[in-house]
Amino acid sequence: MAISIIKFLLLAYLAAFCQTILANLTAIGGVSPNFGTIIIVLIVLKSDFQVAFPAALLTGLVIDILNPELFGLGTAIRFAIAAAVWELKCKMDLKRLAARVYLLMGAEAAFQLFYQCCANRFDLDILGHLFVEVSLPILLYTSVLGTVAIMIGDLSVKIQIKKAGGG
């Protein structure tokens, strides 16, 4: 129990540490990625059932704690994501890169649709606007990050110790 309480802090902790400080860093002309759903996804593709859903949970209200104007919001939709990457997750084949790769575009673009449409009252006129100057490049550079974020965690590093033979 307390091991689980220290994990799903220090998961708390590299959310705001991603959304702040490292989304800042990272930030390539005014567009920053948006770590909370490369973490969504990849604690979902990576764990279970009962640790996938309140880590969504926690990172979609660390994340909204962080930007309060639409506190609820993002982490509503961050947990659909999550709920619908599951789904997604229990019925696909997901050994491969590109079908990994391919969900985290589709999150990513589906939390931008769904965050702006509700942000901004499902006004057209300012919609078309945030689409092309803003989503599309926060997708395009998420789906960048994500792509080397999976492969990263596909790595498996084998380190063999051997013995020094003594006479």
The other form holds:
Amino acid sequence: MAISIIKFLLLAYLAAFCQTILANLTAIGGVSPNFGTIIIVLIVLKSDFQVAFPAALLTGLVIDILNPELFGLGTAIRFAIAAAVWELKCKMDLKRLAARVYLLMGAEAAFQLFYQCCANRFDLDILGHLFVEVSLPILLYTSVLGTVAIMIGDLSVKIQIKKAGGG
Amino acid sequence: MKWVTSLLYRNKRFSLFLAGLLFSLTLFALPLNQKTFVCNVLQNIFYWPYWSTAGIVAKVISVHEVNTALQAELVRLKLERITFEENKLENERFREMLEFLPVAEFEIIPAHVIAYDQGRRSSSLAIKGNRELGRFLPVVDESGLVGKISASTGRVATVSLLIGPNCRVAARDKQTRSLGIVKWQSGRDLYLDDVALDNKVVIGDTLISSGLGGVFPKGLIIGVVTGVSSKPSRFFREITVKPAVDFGSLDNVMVLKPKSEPSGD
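Next, report the structure of the form predicted in complex with the partner chain; the form predicted alone has already been given.
Following is the full complex, with the preceding chain placed first.
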């Protein structure tokens, strides 16, 4: 139990780190990737729902506290997306890298769509502009970085398997 | 109600999803002031280490930037100070020159030395004035007479120095009023020629231009008598003169342009 709490705390600090220092370091032309989606998708893909759901909730919460006005909205959307990703994980064959990348892209696209729509109260004039100028660059950047993260995750799994086989 | 709880208990995943979603939406539904309070507390817990680190890094970076800027400013100010010092010295020299120059009869043209004669011993130099410089005009600095312009091409002119063979000056002993011709023969010293044996000239006397030659106005300091010898077999005294001007460190000079142009030496 204590170890689980420590792991969740570390996850929360990791999310905060990604949202502050890493986001600033990786920003290109003012566009930062959505590390929240990457973290949530990676956790959901690798863990059981009993771990993935609270982790997604915590990650969403930590990222959301930077925007008190919409506090809770991003958490709810991220949590719902985590649940959807979980369902897809159970029903789809995600062994191929491309499938997981599509899943990540879909998750980020869904987040951007729901979040911007709710945050801007479905004002279509603003949304059109926001989707093109804000959401699309973030989606592309998040997809690229998320792909790299998934590949690194695969590589570490392969190394572990190799070590286990060798041992 | 009982069947709902049993359904939730049996479907753990759905229960967890529902609980998380309700929790998030409850947070979203809170009044803004309460949300702000919760966010501030959580921000202090989770973001404080990064913000404080980022603040320290930003301070360090800014210190480095400020240091670089200050170093550049220091270099700039040093250069400016050197320029100011140069200007101050130049100003002092010009002031000294103006004190003894016959301002009323002459137009004073400031000039600076742009080249020295390339021989072993300089007997001429090139100057550049801020106006057109004519031939045979006297050139002085704050110490005294430098020479005369021997050739001119507009603002640039060649000056025949007093310590050269092409410049002779009608001189007068400031103390005894004896007349003579100051000319160069060899070495760094000048000679006062044509002073009769019965004229009294002593070591330490100051020689000034007499104004009789037509080129140099009277009263310009030429130098100081450093040696006097009298041989009965000769008609004139042998008088050596140390020039007042340090010809090795000439920088700014003045060209005196009379109202009526001189015709030559």
